[in-house]
Structures are given as C-alpha cells and as structure tokens.
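Shown next as structure tokens: one chain only, the form predicted on its own.
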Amino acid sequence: MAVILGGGIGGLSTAYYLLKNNVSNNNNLKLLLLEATNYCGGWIKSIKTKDYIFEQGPRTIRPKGIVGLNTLNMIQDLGLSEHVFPIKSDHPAAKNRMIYVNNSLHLLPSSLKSVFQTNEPFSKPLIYAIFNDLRSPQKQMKDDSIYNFAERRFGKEIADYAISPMICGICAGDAKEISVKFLMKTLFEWEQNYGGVMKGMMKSFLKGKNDNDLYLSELAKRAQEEKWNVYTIKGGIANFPATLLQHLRENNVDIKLNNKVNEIEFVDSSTVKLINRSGEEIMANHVYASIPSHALADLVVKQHPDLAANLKGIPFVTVGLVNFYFDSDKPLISPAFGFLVPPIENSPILGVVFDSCCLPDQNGTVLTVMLGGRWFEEKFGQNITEKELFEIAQREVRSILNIKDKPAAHHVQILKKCIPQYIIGHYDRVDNVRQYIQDNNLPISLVGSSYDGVGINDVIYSAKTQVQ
C-alpha cells in the first residue's frame, strides 16, 4: 500500500499519477490519502456567490512550457476542458500589468515598440538593459540572489522595478534573498557558461530547440494555437482540485479527511509506520509526502533529526488576503491584471489583482489585496487582527485606486506559512535531503511546493516526476 500525506493539489496529483501507473502497468497498488483537515485542495479555495467569486489562493494557471502543457493534459483527462476560461495574449489582463511607484501607477512595457521608449519609472528605454548585459563582466558563482543577478546583468532599475515586484507577486518574497535559479536558471547558466545572457541566448539560438516527447492533448494544442497567456476554471479555480478529488474517489482511492499524522517511523526499506493523532498505526510500503517541509520535519525528527533540520531550513512566509466586492454598475478600475508594489516603496501591500477583469462570473468590481509576505511580521507584528488588515487594505485601495465606494462584501484571510521561499542554496538543500533519503533507503518521496516550484503547474509536475 502507498500512503499519500496531504490532500492539496500535490497530494491529489500524486494519487492521480499512481492510479495511472496502476492502469498502465496492470498493478493493483492500494492507495490511501490522508488529509489533516476537512478539505482537499490545500491553498486553492474559492468563495462563490451569484455576484462574485473570491479566490483565496491561486486564481490563474500559466499554459507555457512542459509543466504548463502537462497540467492541461490532466485537465482534459478529468473532463474539465469545457470549463476552462482562457485569457489570450491580446486581452487587457495579459497586456496591462502595472507597478505602483512614487505615488503613481505605471504600465509596464508589453510590446516591442515600448522597449525602445522611456517609460516611467524607468529613466531610459529598456533596450539599454541589453547593452548593460553585453558590457558587464562575467562573475563565476554557484548561486546568487535574483536581485543581484538582475542588477549585475541589466541594471538597478530593472532589479528594483521589474524583478523585485515580480517576486512579490509570485512568492511574496524578497528578491534580495530568493535564488536566481527560482525564475532565471537558464539565464544564470548562460552567464556562467558564456559570460552573459545575450551571448548565451545567441549560442542557444544557434543550437536550436530540444524537442520534448510530452504528448499534447487537444486542450494543450488549443492553448498553443490560440496563444493563451493564462487561464482559470469557470465557477472558481477550486473546481479543479474538487474534480480531481471526485475522480480519485470514483477510482477507489481511499480518502480520509481529518486524519492528521503525528509521527512517521521507517521500519525498513519497504515498510513505514504512520501514527495518527488518535494513536492508530497505519502500515505502508511507501509514503508520498506532499505536506509542507516544516510539517514533515516534525514527523521524522525523532528517528532522523538531521533530515528534519534540513527540512526545517526551508523558510515560509505568511500572506494576508483581502477580497473586495463593489456593487457598482460601471467598473471602478481600468482594464488590467492589476498592480504590484516594489519593496523599495515600503508599502504594507504587495499588490492588488483586478479579479473582475481577469476572471469570469464577476459582477461589479472585484479586487484582491495581498499583504505582508516576507515582511508580514515586520509590518504587522504577530497579533494583527483580520479587521485591522481589512482597514489597511481598504485604505490602500482608496488611496491608490481612488475608490471611494464602500465594499458591498469582503473577506479577509491570514494564510500562515503558505509559500516556501527558495532562498540562495535552496536547490542544494533539496538535493541533500533527497540524497539523505536515498542513502538511508527510506521509503518516502517528497512532492510539492516545498521542493520543486511553488506554482500549480510545478506542484503537479513534481507529483508526476516523483511517481515515475
């Protein structure tokens, strides 16, 4: 029997791929998924009413690259193709992304023409970033922060006004701490191997692209042909894990909710004992752990303290989310995806998503304000209330977007330790953790956002990779 720990998108996807293995290899491996709470889907949650949808976590998925196409394959297999809502490259939410600098909103360049123009807050056209890369010397390093890399290759303004807010939007982190390999691994390798990004790009172009052998579903082909920028699921993105859960139940995967594991004991290379909070012992041949690394550390610390210490070394941040619904006949915002705030602005908010522009089934104006992240305790302390967060978010929305209306509805949530931070050295740490597991013949596989990428696509692909 295989036990899957955690019923987030990582755990559900692990069970999905194990089921596929059962079918293709004519196996009859029994699958048991244990979820500590009464809900499967992890941080993916949607609140739906007749007028609006409040997304409590991720709201869109990128269709690009192998990991993005792989997710589209899964979505079609689950029968969700008709429920996909794409945002194509010509949509305002794809073209219009802003940053808030010096008390003003600025549209980020999104066309080839704009690269040759001076766009505030940048003091010169972005084409100068290429010249900066060509004349900057090579610096041999094993790893670096994404901020340092961007500043070195493209200049300080790119690091401050493009890269730093982007990191806030993706993982609520500090670009001065996050590894360059998190988002720019290929660019960093070009610098290390060829002396610069543009030099590496030219070498790569001359070599040509490597074809991958990933099968493409009709949905994945459609996304490529129609040039989707991102997409979501009609009725709320939580319909994705809900459909996945239903698929697992229909195929006899044993799902146990409110079943928290307190300890894992490895008996030998093919036997593991799990003890839940009621003292029940569950025996398995293998464990797939999709829970956060810090939670897994608590389960293995008694038997493997060194492994636990390494797992605890992956930091997480807390994010405050405030959803607003304004019952207005006319839009209170310009058509755009939203805006991000660079850390140098020292704002309490990370950014605002214009949900009523990005998501279907929205009446009026719907916004989501993100607060804190890497700076949550620094800005708000340890005891801030949801009411206080709401007041801060409302104040910022009024000030920046000039929205004087009172929201007809709102929802506040503090997502504690919700996003892992891939700081400098993260990938070496993960390699060391997996090497320890291999060296000690432990029957456990690590899945999810703590290790192989924080996005929905990354987590699903992590499950697929670990199952294979």
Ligand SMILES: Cc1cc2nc3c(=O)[nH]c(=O)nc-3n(C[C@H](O)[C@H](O)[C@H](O)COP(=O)(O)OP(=O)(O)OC[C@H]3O[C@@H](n4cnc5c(N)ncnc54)[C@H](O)[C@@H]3O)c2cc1C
The other form holds:
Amino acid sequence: MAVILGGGIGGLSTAYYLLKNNVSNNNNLKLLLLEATNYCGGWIKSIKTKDYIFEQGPRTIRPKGIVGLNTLNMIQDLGLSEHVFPIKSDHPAAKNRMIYVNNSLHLLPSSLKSVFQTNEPFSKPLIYAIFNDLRSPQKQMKDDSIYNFAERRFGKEIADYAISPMICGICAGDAKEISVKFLMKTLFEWEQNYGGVMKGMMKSFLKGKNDNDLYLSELAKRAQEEKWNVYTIKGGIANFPATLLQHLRENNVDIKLNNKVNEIEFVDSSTVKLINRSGEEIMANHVYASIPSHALADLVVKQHPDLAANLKGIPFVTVGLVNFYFDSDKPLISPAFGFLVPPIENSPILGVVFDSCCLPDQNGTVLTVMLGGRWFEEKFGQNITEKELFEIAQREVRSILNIKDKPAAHHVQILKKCIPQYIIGHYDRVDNVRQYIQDNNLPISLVGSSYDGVGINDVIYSAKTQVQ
Ligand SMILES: Cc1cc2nc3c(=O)[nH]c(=O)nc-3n(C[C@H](O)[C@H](O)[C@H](O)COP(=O)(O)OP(=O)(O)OC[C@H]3O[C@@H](n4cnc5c(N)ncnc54)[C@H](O)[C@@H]3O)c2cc1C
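Could I have the structure of this protein in the form predicted in complex with this ligand, to go alongside the form predicted on its own above?
Below, the chain from earlier opens the complete complex, with every other chain and molecule after it.
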C-alpha cells in the first residue's frame, strides 16, 4: 500500500498519477490519502455566492510550457474542459498589468512598440536593458539572487520595477533573497555559459528548438492555438481539486479526512509506519509526502534530525488576503489584471487583483488585496487581527483606486506560512534532502510546493515525476 500524505493539489495529483500507473502497469497498488483537515484542496479554496466568487488562494493557471500543458491534459482527462475559462492574449487582463510607484499606477509595457518608448516609472526605453546586458561583464557564480542577477544584466530599474514586484506577485517574496534559478534558470545559465543573456539567446536560437515528447490533449492544443495567457475554472478554481477528489473516490482511492499524521517511523526500505493524531498506526510500503516541508520535518525529526533540519531550512511566508465585493452597476476599476507594489515603495500591500476583470461569475466589482508576505511580521507584528488587516486593505483601496463605496461584502484571511521561499541555495538543499533519502533507503518521495516549483502546474508536474 502507498500512503499519500496531504490532500492539497499535490497529494490529489500524486494519487491521480499513481492510479494511472496502476492501469498502465496492470497492478493493483492500494492507495490511501490522509488529510489533516476536513477539506481537500489545500490552499485552493473558493467562496461562491450568486453575485461573486472570492478566491482564497490561487485564481489563475498558466497554460504555457510542459508543466502548463501537462495540467491541461489532466483537466481534459477529468472532464473539466467545458468549465475552463481562458483569458486570451488580447484580453485587457492579459495586456494590462500595472505597478504602483510614486503614488501612481503605471502600465507595464506589453507590446513590442512600447519597448522602444519611455514608460514611467522607467527613465529610459526598455531596449536599453538589452544594451546593458551586452555591455555587462559575466560573473561566475553557482547561484545568485534574482534581484542581483536582474540588476547586473538589465539595470537597477528593471530589478526594482519589474522583477521585484513580479516576485511579490508569484511568491510574496523578496527578490533580494530568492534564487535566480526560481524564475530565470535558463537566463542565468546563458550568462554563466555564454557571458550574457542576449549572447546565450542567440546561441540557443542557432541550436534550434528542443522538442518535448509530451502528448497534447485537445484542450492543450486549443490553449496553444488560441494563445491563452492564463485560465481559471468557472464557478471557482476549487472546482478543480473537487473534481480530482471525486475522480479518486470513484476509482477506489481511500480518502481519510480529519486524519493528521503526527509521526513517521521508517522500519526498513519498504516499510513505513505512520502514527496519526488519535494514535492509530498505519503501515505502508511507501509514503508520498505532499505536506509543507516544515510540517514534514516535525514528523521525521525523532529518527532523522539531520533530514528534519534541512527541511526546516526552507522558509515560508504569511500572506494577508482581503476580498472585496462592491455591488455597483458600473465597474469601479479600469480593465486590467491588477497591480503590484514594488518593495521599495515600502507599502503594507503586495498588490491587488481585479477579479471582476479576469474571473467569470462576478456581478459587480470584485478585488483581492494581498498583504505582507516576506514583510508580514515586520509590517504587522505577530498579533494583527483580521479586522485591522481589513482596515489597512480598505484604506489602500480607497487611496490608490479612489474607490469610496462601502463594500457590500468582504472576507479576510491570514494564510499562515502559505508560500515556500526558494532562496539562494534552494535547489542544492532539495538535492541534498533527496540524496539523504536515497542514501538511507527511506521509502518516501517528496512532492508539493516546497521542492520543485510553487505554482499549481509545478506541483502537479512534480507529482507526476515523483511517481514515475
Ligand atoms: C495566496 C496564494 C495565491 C496563489 N496564487 C497562485 C496562482 O494564482 N496560480 C498558481 O499556479 N499558484 C498559486 N499559488 C500556489 C498554489 O496555490 C500552491 O502551489 C498549491 O496550492 C500548493 O499545493 P500543495 O498540495 O503542495 O500544498 P497545500 O495546498 O499546502 O496542501 C497540503 C495539504 O497537506 C495537509 N497537511 C499538512 N500537514 C499534514 C499532516 N501532518 N497530516 C495530514 N495532512 C497534512 C494540509 O492540510 C493541506 O491540505 C498561490 C498560493 C497562495 C497561498
């Protein structure tokens, strides 16, 4: 029997791919999924009413690259194709992304033409970033922060106004701490191998494209043909894990909710004992741990303190999330995805998503304000209340977006330790952790957002690779 620990999208996907293995290898491995809470989906949660949907965590998924196409294959397989809501590249939410700098909102350049123009807050056209890259010397290093890399190759303004807010938007983190390999691994390799990004790009262009052999479903092909920018699921993105859960149940995966595992004891290379909250012992041949690395550390610390220490070394940040619904007839915001605030602005908010512009099923103006992240404790301390967070978010919405209406509904949540931070050295740490597991013949595989990427696509793809 294999036990899957955690019922977020990582754990559910692991069970999905293990089921696929059962079918293709004609075996009958028994699957048991243990989830601590009474809900499967982890951070993916949607609150749906007749007028609005408040997304509590992720809201859109990128269709691009192998990992994006792979998720679309899964979505089609689950029968969810009809429920996909794409945002195509000509939609305002795809074209209009803003940053808030010096008390005003600025559109980020999104067309080739705009690269040759001076767009505030940048003091020069973005084309100068390319000249900067061609001029700047190479620096040999094993890893670097994404901020340092962007500053070195493209200049300080790109690092401050493009890369730093982007990192806030993706992982609520500080670009000065996050590894360049998190988002720009290929660009970093080009610098390391060829002396610069443009030089590397030219060399790889001459070498030709690497074809991957991923099978493409009709949905994945449609996403490519129609040039989707991002997509979501109608009725709320939580319909995705809910459908996955239903599929697992229909295929006899044993799902146990309210089943928090407190300890893992490795017996030998194919036997592992899990002890749950009520002291019950569960024996398995292998465990797929999809819970956050800091939580896994607590379960293995007795037997493997070194492994636990390494797992604990992956930091996580807390995000405050405030959803607003305004029941106005006219939209209170301009059509855009939303805006991000660069850390140099020293704002309590990370950014605001204009949900009513990018998500379906919204009757009015719906916004989500994200607060804190890497700076949560520094800005709000340990004991901030949800009411206080709401007031801060409302004040910022009033002042930045000039929305004076009172929201007809709102929802506040403090998402404790919700996003892992892939700081400099992260990838070596993960290699070391997996090497330790291999050297000690521990029957455990690691999946989930702590290791191989923080987005939904990455987590699903990591589940696929870990069960192979
Ligand atoms: C605010 C926010 C916005 C985001 N936006 C996006 C986005 O727009 N697009 C995107 O692609 N990604 C986004 N992400 C990232 C994405 O949501 C995550 O990568 C993904 O949901 C992580 O899934 P997971 O299964 O790895 O972990 P989790 O969702 O954390 O699931 C882990 C599960 O394990 C359970 N568990 C923990 N400990 C135990 C235990 N001891 N025993 C049993 N069960 C246990 C937990 O209860 C939980 O259900 C966002 C994340 C956040 C927080």
